[in-house]
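Just one chain follows, in the form predicted on its own, and it is written as structure tokens.
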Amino acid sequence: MAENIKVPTMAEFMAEGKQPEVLFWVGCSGSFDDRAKKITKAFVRLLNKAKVDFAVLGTEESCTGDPAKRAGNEFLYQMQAAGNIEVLNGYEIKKIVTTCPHCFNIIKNEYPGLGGNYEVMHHTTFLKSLLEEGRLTVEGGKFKGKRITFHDPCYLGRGNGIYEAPRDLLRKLEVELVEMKRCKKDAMCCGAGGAQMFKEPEPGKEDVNVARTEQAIDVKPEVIAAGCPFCNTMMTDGVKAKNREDNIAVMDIAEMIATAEDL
């Protein structure tokens, strides 16, 4: 039976002559990858619970151009970014939230150079603001007392200096938060930022996602918390490579909150 989740589009808002409080930029992974779609659904459930007036672009959302830019194809990046900016500016978007640190980073920091100026928030920062405004409550539920470690996404942490918002949310879940030896500004990339997710790794002693997962396993977590759909995939594959999928889960913080709230 299909899950019934309310996800309005910008076109629907415009047809009614309304503007949403915030645009939810879903991203390619959150739109098309089966595992990441679960993160998207969890975040939407939280938005609905907090009664956030939000919309998505739907079929009008295209790739941000981040993969093209990181691969050195500036021409393709500018084409993709210009198309998105034209759509966003056409809808007079002021505020954007996204569950993907890659989308967050490029829209926040590089779209302004092409005429796209918006307030952009990562979903952990946005969820924390909803808590502070009293629009969302978070309780431990099934995660209370569980041993959790957080893997810092490169484009959220070292790229934009956001370390505490995801950890503050985990503390609200009343978990036992344990830090890896390499965390925050010293955190190690899972490999997705270096495009290892999309290709075979170079010859070497060990895959980078497995090495990062071993650092997480060293602190004996029950859950590895993530704030990026790409990190989620890389760490999940790392847990499988170490044959620990039966006792270590990898979850996005939005999924943890939605699960704790039984949404």
Given for the second form:
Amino acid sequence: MAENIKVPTMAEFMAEGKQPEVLFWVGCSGSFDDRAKKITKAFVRLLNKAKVDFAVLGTEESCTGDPAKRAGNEFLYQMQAAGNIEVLNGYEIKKIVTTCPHCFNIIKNEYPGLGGNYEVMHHTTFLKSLLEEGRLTVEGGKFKGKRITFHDPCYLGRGNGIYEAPRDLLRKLEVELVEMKRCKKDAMCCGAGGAQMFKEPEPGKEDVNVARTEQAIDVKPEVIAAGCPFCNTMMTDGVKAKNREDNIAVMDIAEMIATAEDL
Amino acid sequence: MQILAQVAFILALAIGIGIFIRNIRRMIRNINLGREIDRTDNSSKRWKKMVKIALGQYKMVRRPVSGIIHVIVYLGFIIINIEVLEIIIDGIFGTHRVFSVAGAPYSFLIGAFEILAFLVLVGVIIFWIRRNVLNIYRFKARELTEWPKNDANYILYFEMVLMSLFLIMNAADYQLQLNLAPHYAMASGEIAGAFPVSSFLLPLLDGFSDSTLIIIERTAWWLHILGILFFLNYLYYSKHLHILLAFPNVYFSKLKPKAEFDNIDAVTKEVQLMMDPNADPFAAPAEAEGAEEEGEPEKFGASDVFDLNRVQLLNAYTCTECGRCTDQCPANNTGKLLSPRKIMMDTRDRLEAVGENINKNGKFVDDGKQLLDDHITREELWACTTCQMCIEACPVGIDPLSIIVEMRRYLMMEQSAGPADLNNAMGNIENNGAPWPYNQMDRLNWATEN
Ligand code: SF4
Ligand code: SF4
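Could you give the coordinates for the form predicted together with its partner chain, as opposed to the form predicted on its own above?
Entire complex below, previous chain first.
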């Protein structure tokens, strides 16, 4: 890549006999989806800026099995989990950070029962801890005073009770945070979860992502902030469906911080 | 005459309670048709959750209007029924207002009951208007067919009648006391009880003779207690079973994060066997044969109520059909067939059908039906985004999502019957380690591309 970002792999660390501070679990979306790759890179820039000693698994990473598990294919999920746990345990990984709430939930909550025990953090919580430790500083920059609404990802918010870390980061950006009518515990799904991302929706009146985007548009935001690559895709499509892509942006919080800092 | 009334009373009481016990035993038998599940961990956390959500109705008041009225109706109904204790003692021993010896505290209690009865009456009328006149999303869904709709209204009429009977009974009693009628008036000449509400009804009783008043009082008294016995037995057939089951249901509800699904142990064992390089390739089939000899090999997921666990079946009996889950379900909100409330109602209907089958035949005789397809369609199951909103919204700790997932597991693992595009994604995960058809070797390309 043209810009100078460092992405070391676990294999490289291993060869040098070193252990990183944290493993960055990129996830399928973050690795392959064009929109999500931007989030991945923004987060890496922040990691580099904060001088976090991190590594990725690279080609040794495989799908966590989340879509399989939510779809009901427990067998495929457990095969994926077993493979991943073998790799993670092989590298003696202790701490994992990920930009995807689905990867976060499954590794944090469901892998332990299969022998994979790690400290797992969503990137918003991780970034918040970097700020608190003074390793990263954030100033309003481009987003200062802008109207921003945060769409809670189901697997981060309701699913795991994390509502404040992403909001704290937005406050650090000095934005005008406006809440949708359905937020936090009551936040409506973007429509991607439960493997819906990979199938056509059932017949109905409307697509879930459009309905959710309408709720966001109701509070007149300049940016819809997201914390999940799937929500990001869904809300981006929703904004397009409503022909509002010219004046409403959909951005991951990591991207917002990186942009504000001109990274 | 008096002794006859006492005998009739004891008989009614015995029959009422007898049928109630029979129904509860049937319900427990039906719940035990489900798979075992251990939810006895963390008892102090569970007790706390029960007090907060079942007793404290914490989730009900998140919707202030219906929540607060519900608390009034619930408290009113429960507290007024302390009076039933007195009715039972009076009925058996032929006494009248046996607790009135307590004097002032008794009067205070009766007065408080009257005010509560009045509040309940008002609350129930507001509920009726909400349900039948106002245009509220969750009261209009397609699963609210005739019976569930009527059930909801019957109970409201029923409470209106019970509360009115209570007040009429008190009014007649008060008038009789004022008239110094024998058996009613206290020897001391004081008035037993206080009648802040029913005293307003006195003009209606104006000019009635003592014997007419006694007939009114006795009729109201009898209808009141018979009504309560009837209600006790109506519960089993109604969504109002939640009055009792909300407590155990919340107690046994999931404490783990909502997004955490259970791992199927039987699958873990198979996967371990497949991944273990030292496993004897001939050991697996031998073991499988052994399992078959012992009985059916483990079935993955659920196609009928027998495959669900006992907490899920308890959930089905507890569902109040309030529709708070469906009201916020993203699939339902956007016009899909899925309604988490319907998932619970279907599960209960099927479980009841199975229970009836057992009542009739002594044991379950295959009726060619099952929960999947005959009650819950695949289209409903595949519309779920697993967003957990239904669990969050439920005021009594029900988890409709777990049933949806269990049925998807059956479709995926026993039937390989997922939607075609989903099967593609599964194939990709299996072959490339990602739900899209990208090569695993390209996983780090993002780091070097622009
Ligand atoms: S988990 Fe499924 S059924 Fe429950 S609210 Fe979400 S989409 Fe609806
Ligand atoms: S599952 Fe819970 S929220 Fe849904 S209808 Fe039943 S009681 Fe109401």
